[in-house]
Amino acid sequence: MAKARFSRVGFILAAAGAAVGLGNIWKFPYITGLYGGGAFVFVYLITVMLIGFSILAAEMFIGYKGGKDAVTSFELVAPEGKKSWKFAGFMFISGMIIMTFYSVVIGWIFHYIYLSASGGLPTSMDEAKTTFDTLVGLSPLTATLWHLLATVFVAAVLMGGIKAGIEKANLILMPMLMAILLGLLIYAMNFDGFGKALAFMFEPDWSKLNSEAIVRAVGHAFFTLSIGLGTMITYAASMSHKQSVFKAAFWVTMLDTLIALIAGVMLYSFIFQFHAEPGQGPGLVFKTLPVILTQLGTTGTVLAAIFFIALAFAGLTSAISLTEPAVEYFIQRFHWSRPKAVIVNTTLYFIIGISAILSYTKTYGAAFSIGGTPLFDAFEFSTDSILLPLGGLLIAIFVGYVLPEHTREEMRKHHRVPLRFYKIWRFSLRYIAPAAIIFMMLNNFGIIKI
């Protein structure tokens, strides 16, 4: 039986769905607020284009050339005598670790959709804090049920495989996500706060830029593009042979960045309109925004529901992509059926996710902590600060140094990459990306501080 492959549009939307997630609509706006707006955005955009795009294209190239799961693709693409590089393919485990808490956060979003629909959104900051803290720390059963719903949705999509599952879901969810965000942005244009949001996002205040902001920009480029996880290797293994890796990586990077910027401008338009503080941190979406929107009455409640639905779409498309590499590995390496691989992997992260939920509770928190750090935070730190950058570093070294020089001719002829762009890409993989990643990791551990 011929291998199922994405259509051209299907691959772009699936890969963009993998990249566009909670990092774009939840994380990017709040870290932009924490680090002063325009200066951070400028560094982030430079980082995405010089480092993020380079590694994304490299990861897609491995999958395109290997045509298999992440482990097998590394093994097939590696030159003779260097087949041990197959172990780099186990970076897909990072995606499964992320899913232990990512699915929980999607569950929180489902809860806020329910609150929006039932008229239960908080109307004051004190009430907002109580609502969120109750969900996270006092109602583990509620959080677990929403976490289960998110897991079931992901499993149901993955059961359909490449065409009937992943591509079909992204052909529906991604256009709906973009339509909702554009609609909210157009609505926000009517606010006086819209001009302030544009100024905040795109007029850099260099005095607020420090080494920590630069490190966060580099780290977020990895998180938001879903690189270093084996996801793009797995997806690219099923892309059309007529498609260009470079062009696909470009469009995914552009869509991902555009959605992040739209989300940021839209959210800060509401924030400045109602005189809220931009540097609210992670609580921006779950605490500040609901209170702001309830001030608009029924319209605000509807807008809140629409926004959280968009956030859920973004989270679910990424969740699907985070799980598929593990599913594909067990199908190809151990010849499991797709239903068995899906059920085993989703059940595994669901069960571990319950421990992440319990780690935030007062009653069970101590039992589900590592050195006093809740498992939820430990999982997030290990992936965001260690495993994702390490995966990106391995990809950069593999394509930049390990692959033979004839890669240049393949990229130029088949993927239609002009020589000057190839040279810039290769230089980035060999020097810029590794140096930035190593600096970021050392900074995260306090070894280097500027």
Contents of the next structure:
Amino acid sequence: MAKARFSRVGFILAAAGAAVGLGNIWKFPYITGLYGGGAFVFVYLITVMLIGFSILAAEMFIGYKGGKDAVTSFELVAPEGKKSWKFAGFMFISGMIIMTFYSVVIGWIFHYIYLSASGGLPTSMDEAKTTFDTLVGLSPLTATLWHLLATVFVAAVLMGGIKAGIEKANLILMPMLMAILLGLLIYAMNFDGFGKALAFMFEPDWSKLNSEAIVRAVGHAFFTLSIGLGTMITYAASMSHKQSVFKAAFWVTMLDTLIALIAGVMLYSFIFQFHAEPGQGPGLVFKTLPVILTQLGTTGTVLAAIFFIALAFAGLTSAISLTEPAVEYFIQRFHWSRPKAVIVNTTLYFIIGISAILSYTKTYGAAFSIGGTPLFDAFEFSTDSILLPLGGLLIAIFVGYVLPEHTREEMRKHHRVPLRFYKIWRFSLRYIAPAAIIFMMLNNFGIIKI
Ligand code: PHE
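Having seen the form predicted on its own, the form predicted in complex with phenylalanine (PHE):
Let's see the whole complex now, leading with the same chain.
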């Protein structure tokens, strides 16, 4: 049976669906707020274009050539004598670790869709705090049920495989997500807050830029493009051989960046219009936004519901892509059937995810933490700050140094990359990306502090 492959648009949307996630709509706006706006956005844009894009194209290139799960693709693509590079393919395990908390956050979003629909959104900041803290700290059962729903959705899509599952879900959800965000942006354009939001996001105040902001911007560039954990290898293994990985990586980077910027401008228009505080951290969309929107009466409740639906779509398409690499690994290497691979993997992260939920509760928190850090945070830190950058570093070294020179001819012929761009890409993989990643990791461990 011929291998099922994505259509061209299907591949771009699936890869963009992987990239566009909670990172774009929830995290990017709030870290922009925490680090003071424009200057942070500037560093983020530079890093995404220079480092993120290069590694994304390199990762897709490995999948395109290998045509299999991440481990097998590394093994097939590595030159003779260097086959132990296959171990780099185990980076897919990061996706499973991310899912233990990512699925929980999607569950929170489901809860907020429910609150919008049932008229239960908070109307004051105090109430907003109680609503959120109750969900996260006092109602593990509610959080677990929503986490279960997210897991079941992901499993159902993955059962359908590449065409009937992943491609179809993305062909439906991604255009809807983009339409909703554009609609909300157009709505926000009528506000005076819109101009302030643009100024906040695009007029850099360099005095606010410190080394921590730079490190966060580099880290986020990895997370937002979904690189360094084999997702893009696994997806690209099923792309059409007539498609160029360079162009595909370009479109995915553009879409991902555009959606983050739209989400940021839209949210900050609301924030400034209603004189709320921009630098509030993770509670921005779960606490501040509902309070603002409920002031608009029924319109506001509808806007809130629509916003949380879009956020759920973004999260779900990423969740699918975080799980598929593990599923594909077991199908290819252990010859498991797809249903078996899907059920085993989703059940696994679902169960570990419950420990992440419990780690945030008042009653069980202490039992589910390591050295005082709740498991939820430990799973996040170990992936976001250690494993993803490490995966990115391995990809940069593999394509930049280990792959033989004929990569150049392939990139130019199959993938239609002009020589000038090829040289910049290679330079970035060999020098800029490794240097930036090592700098960031040393900083994260407190080994160097600038
Ligand atoms: N890029 C996704 C986001 O922005 C998260 C993600 C990371 C998804 C890695 C897949 C792989 O939320």
